[in-house]
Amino acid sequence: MANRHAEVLVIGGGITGASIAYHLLNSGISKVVLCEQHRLPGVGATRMSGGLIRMHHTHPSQMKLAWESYYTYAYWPEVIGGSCGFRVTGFAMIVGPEQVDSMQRNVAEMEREGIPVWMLTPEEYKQWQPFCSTERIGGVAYEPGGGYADPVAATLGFITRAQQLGLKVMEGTRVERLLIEQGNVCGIHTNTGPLFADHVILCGNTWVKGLLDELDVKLPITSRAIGVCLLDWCGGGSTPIWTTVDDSLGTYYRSNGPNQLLVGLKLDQENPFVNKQEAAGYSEMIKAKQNIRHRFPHVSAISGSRLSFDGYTPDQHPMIGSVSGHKNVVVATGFSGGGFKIAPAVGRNVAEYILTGNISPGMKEWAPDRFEKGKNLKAVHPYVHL
């Protein structure tokens, strides 16, 4: 049997799952298992993700771990080892003119964390994004050190240097229950059997719910599928794209290569068939493309799309921490379509979770259950749609 027990198992072998194994693994904890149930990374919202690198936010608890991630990326080859793909376009927070108050109060914040960041007029920010139009920009928050990184590469990445440290990858092994002896999770039965463990760390998006259930945990987490759109355009010539979330048009967008964009496509219907995994339809792509073109006036073909889910949370912040009446079970889920950035610091203070079982502030406010005490978290600067 002493080969089915682990100190940990990471059920979940997305960017999360990946660099909380890691990050077990570099604090020292040597038998930690990674359960995914099909190939890595996965089939939710990593294998889909944009992957933008960004510190703006409109909560200080998710700019402070974007933040901390951010060293991660930009030096990945000395920390982690190989290429996460991160590269340095520049990233724009574009919003609305009712907007431009709330943003001169969030970039206050960033330049109080030590974030590099500046704010441009939309006649400023056309000198520098010449092809694009200035149609509804208030205002636009400016990080230099930003753009997007492969979240897949980057996954693997992290998978690759757990390896090194010891991890064990157990590829096609779906989490069917947990195993509970005299009233404390010991496990977890998969398909290839039972495996034991002292923790068992929960980060397989929509699937935690249902293997809560046991335990009579009731996770306020909802299925949506999320997109994205590429879009053939050969307008910026030398000139580089920033990296863009753009309030004023409910998307973001990057360059994907030199002569297209990738552009998120704007999905906000439930969807609980979390395996299906189909293209987006060709009405939602049109609907993006009108989108885009406030911004990008010349953008022509469609080219493509992706299309995957991911669990969110009613306030669209993460769930992370222990499950209440069992320390040993910690989820970390709900991360409604922004997990990438921040996934770094998210595995860094997991470990030290359960090294120690000292719990980060930024834990403590993303608690699983915070939501039956009607803690909530508020953006505290909002904007219309972050």
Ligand SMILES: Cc1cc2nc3c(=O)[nH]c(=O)nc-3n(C[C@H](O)[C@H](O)[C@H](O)COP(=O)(O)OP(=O)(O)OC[C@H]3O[C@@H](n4cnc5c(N)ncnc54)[C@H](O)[C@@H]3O)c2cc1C
Second form
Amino acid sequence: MANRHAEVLVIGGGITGASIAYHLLNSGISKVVLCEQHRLPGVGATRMSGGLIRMHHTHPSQMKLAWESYYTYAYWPEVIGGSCGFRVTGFAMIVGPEQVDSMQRNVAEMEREGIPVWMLTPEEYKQWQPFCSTERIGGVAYEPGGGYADPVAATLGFITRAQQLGLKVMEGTRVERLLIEQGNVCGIHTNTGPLFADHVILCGNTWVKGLLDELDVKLPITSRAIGVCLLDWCGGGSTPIWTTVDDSLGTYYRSNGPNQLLVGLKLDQENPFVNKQEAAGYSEMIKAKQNIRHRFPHVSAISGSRLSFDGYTPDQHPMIGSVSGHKNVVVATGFSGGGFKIAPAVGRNVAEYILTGNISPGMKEWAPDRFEKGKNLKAVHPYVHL
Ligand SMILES: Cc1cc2nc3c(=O)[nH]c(=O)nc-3n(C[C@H](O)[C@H](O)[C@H](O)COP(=O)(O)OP(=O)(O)OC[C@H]3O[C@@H](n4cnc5c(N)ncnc54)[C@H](O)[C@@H]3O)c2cc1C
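Other form of same protein, the form predicted in complex with the ligand, not the form predicted on its own:
Now the full complex is given, and it begins with the chain already shown.
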């Protein structure tokens, strides 16, 4: 029985589970087991993620977690070892003319946090990104440290480091239900048999919901399709393309190798089984291509796509914390399309909570029961699409 008992069981081997597992072991908890139903890095959002890294957010709690996480991505070889494929390209947040006031306030908030950022006029933007049109641009907030990383490499990097610290990984292990004794969760039942634990951490994206049925806990998470398409483009020469969230066009983009752009698709339908498809429809990609031509007029052929899904909460902020009535069952889910860039800080906050029982101020705001309590988070200065 001894080898079927862990201090902490982590369910889900995407970036969230991997980061939490690493941070648990790094903080001194020795018996940690991670179960992933497929092969690492899993079959969820992480595998298809665009990997954008930015600090610009419209809610201070996300901004702070992104800033804390930035350190891990920027110093990955020293902190974790190996490479997470982080490329510092610079990051631009673009808004239309009617959102410039909001942007100035969000930039001021970032400056208070010590995040390097400054605002550019459309004319200044054009000097730095001469191949881009300034159509619809009201203002640009530029972060010199932003860019993108490789979510697969980052997940496997966390796992490798965690294994060196003693993590046991169980691939092809599907958690079927929670084990409950006298009303308390004492482990999980899997396709490889039961596993017992003091704490169970559910990082299985929207799949988490099904596992909570037995506790009669209903998380308000919906599954939404998210996709990117790859478009040929070779107009930049040696000038790097800034990784960008373009609120004025309702999309985001970054370079993908020397001759391609990776561009966000507009897919807002709810589709709980979208993870079974891995390519976008032609018409969706054509729409993305037409849209991005407002910024990159010379973009050419469609070269592919990646489609997956993410769990969205009603306020589009994550749910992290114990579920009602079960302190030893923690969820980390509902990342609403932005879980990659904040995963290192999420992992550290969850590990601290397991170790000390202390809920950090950031995590307090993300309590899973905030919706029942009417404490939905609201951006003070929102944009149209963010
Ligand atoms: C196309 C796309 C682009 C994106 N771009 C960005 C971006 O640029 N920047 C950013 O910050 N975020 C981005 N995101 C969002 C980000 O990728 C996700 O928020 C993040 O990857 C979620 O990670 P996760 O580990 O919580 O979930 P997932 O990666 O979905 O992993 C969950 C894992 O749990 C496993 N699992 C589930 N149930 C069980 C079970 N019962 N037993 C065992 N295992 C189980 C699954 O197999 C899966 O591997 C993007 C997402 C997509 C889809």
